[in-house]
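Starting off, we have a lone chain in the form predicted on its own, written out as structure tokens.
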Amino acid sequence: MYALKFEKEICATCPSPDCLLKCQYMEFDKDEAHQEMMKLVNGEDSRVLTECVTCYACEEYCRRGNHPYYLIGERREEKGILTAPRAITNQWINMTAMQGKQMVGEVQDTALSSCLIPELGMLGSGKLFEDVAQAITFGAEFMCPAVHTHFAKMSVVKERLPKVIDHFRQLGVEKVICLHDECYGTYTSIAPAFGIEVPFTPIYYMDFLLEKLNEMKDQITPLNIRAAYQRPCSNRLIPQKHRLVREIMDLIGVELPDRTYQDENSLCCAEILRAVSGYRLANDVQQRNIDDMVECGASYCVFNCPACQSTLSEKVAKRGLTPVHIIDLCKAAIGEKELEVTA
């Protein structure tokens, strides 16, 4: 079984223990925290076992990259402490169990992977995505298994990983351009994490897109709209990539304003909030975003993860902001879509 690579002495001797310290659902000291990362270290009881809403922040606030996250959701399962009631947590793996029923386009060199997420294979397409659109796969054969660390099933994850990559070894791929961050951030982070091989290159679509709309500069007409951007949790699992979110934004003429809710200190959807810590804290969460957004002065709401579009699109119509995806948003810029404006 795949382990954990975790070092102790990282956390022993961290300066600041940004990785609880910065949590937007739980509050310590510094001490304090400190201290109840240790206890996590050393196996011991903390109330973090409890309490944390399995947001992903973590991960991004420890500089020295030793998957406080990961590691709290094995510590949870060796001590059996479930995150969601047990039929919840059952039901994601069951219908994200393999069933043979996947769908792969003509693959040969490089895979456009669409997880197992339909509105994926909708959005990869047109113009920007000519070149690959016909190598898509889809299915839970090809589905990234990050979703079970919401629910402190790490065990799920390792074991499903492995097949999911040694799925795309079959098709002989030389690169894997993820469709979701959450695809991206576990073969990036996740994997590396635990030690499993991947054998080919992942590729963020931010990158391909941002990489295909210079080739297509001449053919951009900016917006001219000023959005709020809704950052999706699994992002927090790759920071590193946050960045090409403005560097897109900018190229299109979209104008993203400061808001209390970004960067850093983003709110994720909440949906899976609901699940793992009820329904007062997501609507709570929810709230405060929206009403970031609207006092920001934004029009639109652009989504990456269509499963935050999904939970928000019409709670931000609602307050008058029209909901769009990023790469619909690109689409528009070169003509390819018509930019819709909630009524």
Second form
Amino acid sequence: MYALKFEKEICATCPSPDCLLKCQYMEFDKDEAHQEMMKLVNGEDSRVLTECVTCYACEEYCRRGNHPYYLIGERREEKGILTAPRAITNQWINMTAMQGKQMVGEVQDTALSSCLIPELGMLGSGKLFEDVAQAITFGAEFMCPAVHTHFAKMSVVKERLPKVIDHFRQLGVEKVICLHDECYGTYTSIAPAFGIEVPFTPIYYMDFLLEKLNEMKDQITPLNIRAAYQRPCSNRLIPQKHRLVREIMDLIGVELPDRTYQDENSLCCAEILRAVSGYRLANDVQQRNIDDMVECGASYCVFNCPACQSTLSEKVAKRGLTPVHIIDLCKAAIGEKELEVTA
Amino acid sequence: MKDILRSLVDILGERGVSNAAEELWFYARDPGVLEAHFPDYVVAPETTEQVRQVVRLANEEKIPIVPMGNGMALTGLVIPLKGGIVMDMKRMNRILEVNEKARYAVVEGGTSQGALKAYLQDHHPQLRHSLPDAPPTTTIAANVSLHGQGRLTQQYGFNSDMVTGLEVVLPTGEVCKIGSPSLGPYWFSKGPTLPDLSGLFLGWLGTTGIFTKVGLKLYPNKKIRDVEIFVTDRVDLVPDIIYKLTHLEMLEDINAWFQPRPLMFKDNYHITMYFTGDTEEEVEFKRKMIWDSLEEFIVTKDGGFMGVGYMKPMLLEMPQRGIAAFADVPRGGGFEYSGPITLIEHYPDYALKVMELAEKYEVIYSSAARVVSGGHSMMFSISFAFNRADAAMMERVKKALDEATEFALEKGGIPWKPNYKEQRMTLEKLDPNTLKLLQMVKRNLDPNGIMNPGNWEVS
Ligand SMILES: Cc1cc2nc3c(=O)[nH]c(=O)nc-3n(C[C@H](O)[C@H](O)[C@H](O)COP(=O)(O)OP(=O)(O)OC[C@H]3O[C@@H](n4cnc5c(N)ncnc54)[C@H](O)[C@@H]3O)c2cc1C
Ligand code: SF4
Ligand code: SF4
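Switch over from the form predicted on its own to the form predicted together with its partner chain, please.
Let's see the whole complex now, leading with the same chain.
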């Protein structure tokens, strides 16, 4: 079985335990944060094990290369502490089980991974994906299992991830373009953290988009709109890629006005918070987030993750913001798609 | 002997009668598992007077007559077990009146659920009726004749409790009004304060008369409907969860269901609850009350609310097509269910029985229980899907359903829309004096035993 590589010493000597200090869901002073982290490191009980809402953010807050969020998951599972009710946890395990229903396009050396999210198949089409759209993969067999970290089922991650990787290996691919942050985060953060070898090069779809948009620069008509970006939890696994959103927006003429809940301080879509902590926290997070989007003067809410989009679309639309996926915005900028406007 | 066909044509005209082989073939069966039986004639009346004349003729000639709506009860209730005339009521499909302020509608005896729904949407958007999840072509009269349940049953009881008056053609050919319409032009009460004679017809499966008009209660149609699903892996908690929810007195409909496929539903029990409001605030307030009422199960991790986002459009559909989709699981599909009315506290026993039967007879199961009138009882559906081309599988489904009914009767439940075999099992278990009373009613109303014979055979 794969084991989490976690450097105890790095935490023991950490000058600023930002992992917990910056946590948006628990309050600590510096000493307390350090103590709680060391309890986790040493496998002792800690309030973090019952209070953490699994927002993924501490993976970004730790700048010293450790994996606090994965460690919390490991410790919870060791102690049999569930995040969500059993029935919900098992529902996710069953829902994402491999049943031989995968769909694989004409894959050569590159695959375009749409995880287990049907909407990604539609998004990964058109001129921007012209060269790779036929190489789509879809299904539980090609789904990154990162979602199970929300339920502290690290064993499911460790059991399924090597199989997923093996399915790509069997396709003989050299590169996998990941349309979902969670997939890219899985191959570049979770896999190495657990010593799982990835025999292909994962490519983040925003890198791919940026390259394409630069090639097609002459076809871009700036959209001249103001938008609020909804950062997904899984982007916290790959914080180095967060800047790409702004680069793409600049290129297609979308202004991202400053707002309170952006960058490190982003709030997630809260769908998982509903399951883990109940509707009160989820409502509060969504309310604050959408109020902030409205206050910054945005007329669009730009999504990166289709799950966030499905959770928040109706809610943002009710507040006058038009929900749109970042790929659709790019398609609009090159004249391939109409830009919708919420009435 | 009279030329029956000629007499029927005289009453109904050429287009209202048939004994063509292909038509008889069609009217010999329903979509369930019971064997077909051919009628001799099929008639499709357009007026109460035509119904009356056909019934009189049938009574004189002692010919069985089976009223039929859309034939979707699935338990063979419109299969002419003893031949005779099948009376297809679907041409009597008018909506005769809607009294907006008194919130009732009067419809003809073959009016479909879908027609009333569409009419209300167009002309009385403030009002709705308790729509069952049956296909929209099924009829209102048939539904009350079998004590159906619909979207508002959790709040207001069986759909037959919502009847506000009846016009019935008795087996001897008299046209009889039941309730307030027997005294004046208004259709606001089926019984009170008169002796409630509707009980002579509701639940009798067309064996005591034919409804030519039905008055039906309508209810406020709130602007917003929403849905949540609570999930638990502990079947023993389902009754407690429903108890907490019904205590709120806020829910339109509550269904408890489980099925092994698709895989995401495996091993869990799901309680779907619908709630309504005229404003977002009202809906959110109710959502908060719902969540709070089940907090204790969430804290112990015994249950929680699942995300319904992508399922919402399907869940909010009325009627819901998902149930019919289940029928096609083994392809070429069909399904039939036994749906005893029982106590909610017996839910765990029924649930285990369904799984036991599915394993024993190697059939695919699903079960959906609907809470009736604030938790006084529930309809617990035991559904098995089958492939029509697989005779052995259909036989296994029949056996499984019979065994389910035996179990329900043992547990003190009442079979719902029972097929003729289940009716027999029920009558055998009935208190002898109750049976005697039923016999007195039946013999007096239908002395020649012409009405849907083979069903509720009490003599
Ligand atoms: C997918 C599916 C979902 C369903 N969901 C529901 C549900 O949610 N709730 C529910 O209650 N049922 C449900 N049903 C069962 C059934 O379809 C309904 O009860 C429906 O109302 C039956 O109507 P029908 O017109 O098809 O009746 P039929 O099968 O034609 O007739 C049923 C009975 O009524 C008698 N009858 C018909 N017309 C008259 C009349 N005018 N006067 C006197 N007796 C008459 C018949 O003789 C027969 O005994 C469902 C069925 C299916 C296939
Ligand atoms: S996880 Fe990172 S931030 Fe937290 S204490 Fe350890 S080294 Fe410091
Ligand atoms: S995952 Fe989020 S809630 Fe949990 S400890 Fe890390 S930052 Fe806090």
